[in-house]
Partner chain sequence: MSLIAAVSGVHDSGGYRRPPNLVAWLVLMPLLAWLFLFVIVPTVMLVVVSFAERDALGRIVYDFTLQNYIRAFDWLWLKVLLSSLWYALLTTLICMFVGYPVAYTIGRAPLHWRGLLLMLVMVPFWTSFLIRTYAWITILSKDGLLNSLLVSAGIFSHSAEILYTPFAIVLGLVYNFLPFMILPIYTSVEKLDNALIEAAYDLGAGPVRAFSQVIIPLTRPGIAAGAMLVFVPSIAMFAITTLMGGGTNPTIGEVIFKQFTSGRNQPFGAALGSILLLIFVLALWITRKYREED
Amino acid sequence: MKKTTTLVLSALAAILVGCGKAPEAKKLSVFCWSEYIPQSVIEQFTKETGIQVSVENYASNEEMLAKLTAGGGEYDIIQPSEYVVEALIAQKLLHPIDKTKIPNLSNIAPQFLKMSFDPDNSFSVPFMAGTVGIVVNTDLIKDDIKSFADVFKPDNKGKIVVLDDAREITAWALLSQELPINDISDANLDKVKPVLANWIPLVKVFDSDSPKTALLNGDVAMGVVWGGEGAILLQSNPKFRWIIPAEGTHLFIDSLAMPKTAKNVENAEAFMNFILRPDVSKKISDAFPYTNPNLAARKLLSEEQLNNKASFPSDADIAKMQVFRDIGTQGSKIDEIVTSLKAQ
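Where the form is predicted on its own, the structure of this chain alone:
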C-alpha cells in the first residue's frame, strides 16, 4: 500500500574511466517475497554471470514499502505487487527499465503485459501471478465449504490459517458484502469492520510466509492461502481440496522492478532477463507453483502441473477476478482496523 513518505534518493556517483562509465560491481541486492525464488536459481545466476547476489525477504508489500521508505536498505531489485507498482510509479520511485536488455520479455503472455498499473511495462517485468483461495483438509472437515462465509463460522474457531495481510483479509470481507475490493471508502470500511470483528477471533494462525505449514502439520483444518501454497498442498496429498470462494477473489501480479536508488542497474536487468528464460522460469514453477505468465516456460511444465487448479485457474475464473489498485492513505486505516481487532 502506498506510503506518503518520499524515499530519500541517494546520489548516484558517476565514476568516469576515460569517456565511459566504469563497469558495475559484480553484485546484486534483491529484496523479495519469502518462498518465491529458489536458492538454486540464485546460485545458477551467479555461476553463469559471476554476479554475487544478496537476498533479503519480506512477507507483505507493506513490510517492503516500510523498509524502502525508511531508507533501511539499498536494493537493486524489488518484487512489488500490482498496486504497489502503481503507487511507486506515481511517486517516481522506480528506475525505468531498458527493455532492449530484456529480450526474454517476449515470453510473457500478452494478458500479463501492458496492464493498467504499468501500461508500457516501463518500470516492471511480470514475475509470477496467482490468486487467493480456500484449502480444506477433507479428512478433518466434512462440510461442503464453498465460500468465505463457510470458512468463518463459529464452529471453525481454532481450525483456520489465513494470510497475515490486512489488505487481503479486508478484501475478503468486502467481497462477502458484495463490495468491490478497491472501494475502500470510510463508509465501506464501516460496513466490513463488524465482519472482520467476527472473523478474526476465529483464526488460529496468521501466516503469509508459509501458510501451508500449519495445514501440513495438522495444526489447522482449513485455510485461506496463496494459490502457490494451495498447489503444493494439492500435490502433497489428495485429502486437500482447493476452492475459489463463491464471493469471488482477486488476481495478483508480482513483478520485478528496480528502486530509483538502485546502484547495479545493468546487473538487475541481466537478472530480470535470466529469470524470464524458459528453463529458469520452469525451475521457479517447480518449486513455487503459482500462475506462471511465461508461455515459453509453461511449455516445459508437465500436464499434472498445468492441471493443478490452484496454480492455473481457468480463463473463465480469471476473467471474474479483480486486481488490487493503489488505495493511497486508506491503506493505513485498513492496517489500524485489522491490527486492533487482532489485539483484542
The other form holds:
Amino acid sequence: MKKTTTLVLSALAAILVGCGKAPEAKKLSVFCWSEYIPQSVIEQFTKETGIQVSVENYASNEEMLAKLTAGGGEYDIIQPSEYVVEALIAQKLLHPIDKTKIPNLSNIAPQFLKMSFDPDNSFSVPFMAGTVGIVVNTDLIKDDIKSFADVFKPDNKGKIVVLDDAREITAWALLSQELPINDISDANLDKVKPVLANWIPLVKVFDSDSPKTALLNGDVAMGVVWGGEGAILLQSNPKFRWIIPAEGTHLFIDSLAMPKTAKNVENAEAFMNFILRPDVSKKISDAFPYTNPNLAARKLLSEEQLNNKASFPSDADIAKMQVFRDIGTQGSKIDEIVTSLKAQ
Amino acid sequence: MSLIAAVSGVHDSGGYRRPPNLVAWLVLMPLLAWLFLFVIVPTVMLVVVSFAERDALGRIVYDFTLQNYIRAFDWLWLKVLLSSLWYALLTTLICMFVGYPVAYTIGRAPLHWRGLLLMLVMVPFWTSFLIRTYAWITILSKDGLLNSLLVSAGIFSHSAEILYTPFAIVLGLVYNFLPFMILPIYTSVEKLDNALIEAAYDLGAGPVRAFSQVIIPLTRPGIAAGAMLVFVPSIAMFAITTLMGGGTNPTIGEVIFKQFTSGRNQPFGAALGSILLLIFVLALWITRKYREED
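Could the form predicted together with its partner chain be shown next, to go alongside the form predicted on its own?
Everything in the complex follows now, all chains and molecules, and the chain you saw is the first one.
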C-alpha cells in the first residue's frame, strides 16, 4: 500500500514538474520599478503570448544600476529614467531596439520621442512620464501656495512630506536660486547649501515610495511628491490641491530598454510593443496615473483622468520643466550634504 | 579551536583506534561550507571593496585607496553612528525591563501553560516584520486608531504627534526585538533551581534581595544573550527607523543602504560596514574577556 502511494506521488510530482517548466524561448525577465506595471498587465501578456514573465522590482534607478552592473541577474527588460538611459548608452550597456518590431511606437506623442538622452530612440521607448509638484491639504493650509519657497517656510515646520531623494531636493533648491538643475558644480552646491540647511529641518517625513500615506493619514499638510502620487490624492479627496511650482520643476521620462546582456531580445521587443498598445497603456494609467505619453491611450481615458492636473500638466507647464542629466560621482556630494543636514 | 581538535582527533586514547577522521570531516562539512560561503567570503569581499574606488556608474574599480576610511571618520558619519548606537542601547534596556518580567512569568508558569504562552510570544513572527511595521503606521498616525480612540474618549483634546518621532522609532524597535530578549531569558528562568530560591528565603533574604542576588545572577547568561540578540541587529536596522521615524534621523544602517543604492558608492558603504563589523567584534571580544575575568 505504502509503496503504491509513493509511486503515485512521485509520478504526480514528475507530471507537475514537467508542466511547470516552460520552453526556454518562452521566457522574459523584467526588472522594473515597484508600483509601476500592474500585475494584471503582466498576466495578460503571458495569456496572449504564452511567454512566462518573471518580475523583479527596484525602488530607485541607482538600485537597478547597482544590480545590473554587478551582473547579479539576467534581465531582458529594465525601466530606467532619462538620465540613466543616457549613462547606460554612454557606457554601451544597452541593447539596440529593432524598431520595426515595435509599430506601436507611433502611438507616442512626438514631444516624448527623440529626446536628448536617446536622440533616435535606438535604445529606449517611453513608458510613462511625470513630474514633481506640490500637493496641499486645503483643509489644513489656508495660505496660497505657489512655489517651493512658499512650502519651505518656517511656519510650515513639521507639516511637510518630501521625496527621500537627495538629487530631487537639491534640484528644487537649485531651481529656487534660478540655477540650472543639472549643473552640480561645487560652486553651485555651495550656493544651495544654505537653502537646504533652511529647508531640511522643516520636513516631517522623507518618503519616496509612498509619500501620499503621510498626507492621507493627516500626519502632514503638504508635500512635494511625484505627479502620480499627487493624482491619486486628487482623485481620493477634493481637499487636495496640486500646484506646479512657480520656479519650474523636474520632468522625468521612464523608458523601457534592454540591457546589453538580454537573453530574450525578441520577447522583450514583443513586451515593449504590448505595453505601448493603447488598451494596455490605458490599464497602466488607470492603476498608476502618471503622464501617459501614449496619445492613442489618452483617447481611451475618461474626462476626469485627463483633467487631473497632476497626471497631465498643461503644455505651458511642461515647457518650463527640466529633465535630469547624469551627474556621475557628484551624486555622492549631494547625498553627503543632505544626510549631514538631516543628522543635525 | 575545539573544532580543529575534534577533527584532527588529538584525544586518541588507549589501545583501540578511533574511526577515520574522514567521518568527522564529512559530518562537519555542511557547517564548514556554510561558514565559508556565507560568513568568510562575504566578509572578505566587504573588506576588499572598502579599499576600492568606483566609477561614474557606481561600478567598483579595484584601485587601492584609503579614501573611504578617511571619509568615514568625518564627524558627520560618526554622529550618525553614535545616534544609532544610542537607539540600540535604549532599545536593549527597554527590552530588558519589559522582557524580563514576561520571561520570568512564562518560565515560572505551570508547565501546561508555558507552551501556549511561548507560542503567543512567537505569533508575530508568522507575519513579515514590514507588514507589522505598516500596521503600526495605521495605528499611530494622526488620524489613526490610537489617536481617534484617545480623542473620542476625551483623554486628548486633539490628535497627538506620535508617528514620525524618535519615540515611534524606539517603539518600533522594541516591538520588533522584544521576543529576542524574552526567549533567551526564558530558557535561563526555566532552568532556575527552586531550591536555591527557597534557600535564599530560609537564610533571611527578602524578595528584593533574593531577586537581585540569586535570581538575577543565575539568569545572567540569558540576559546577556538577549542583550546581544537585540543590540546588534537594532544598530543596523533601517527599515523600521525610516518607516516609523519618517527618515528624519538617519541611522547608520540607512546610510550604508543608501551608499549601495542611490549613493552609487559601494566602496564607501563597504568601509562603513567594515567599521561597524569591527565594532561588533570588539564588543564581543571585550564582553568575553570580561566574562573570563569574572
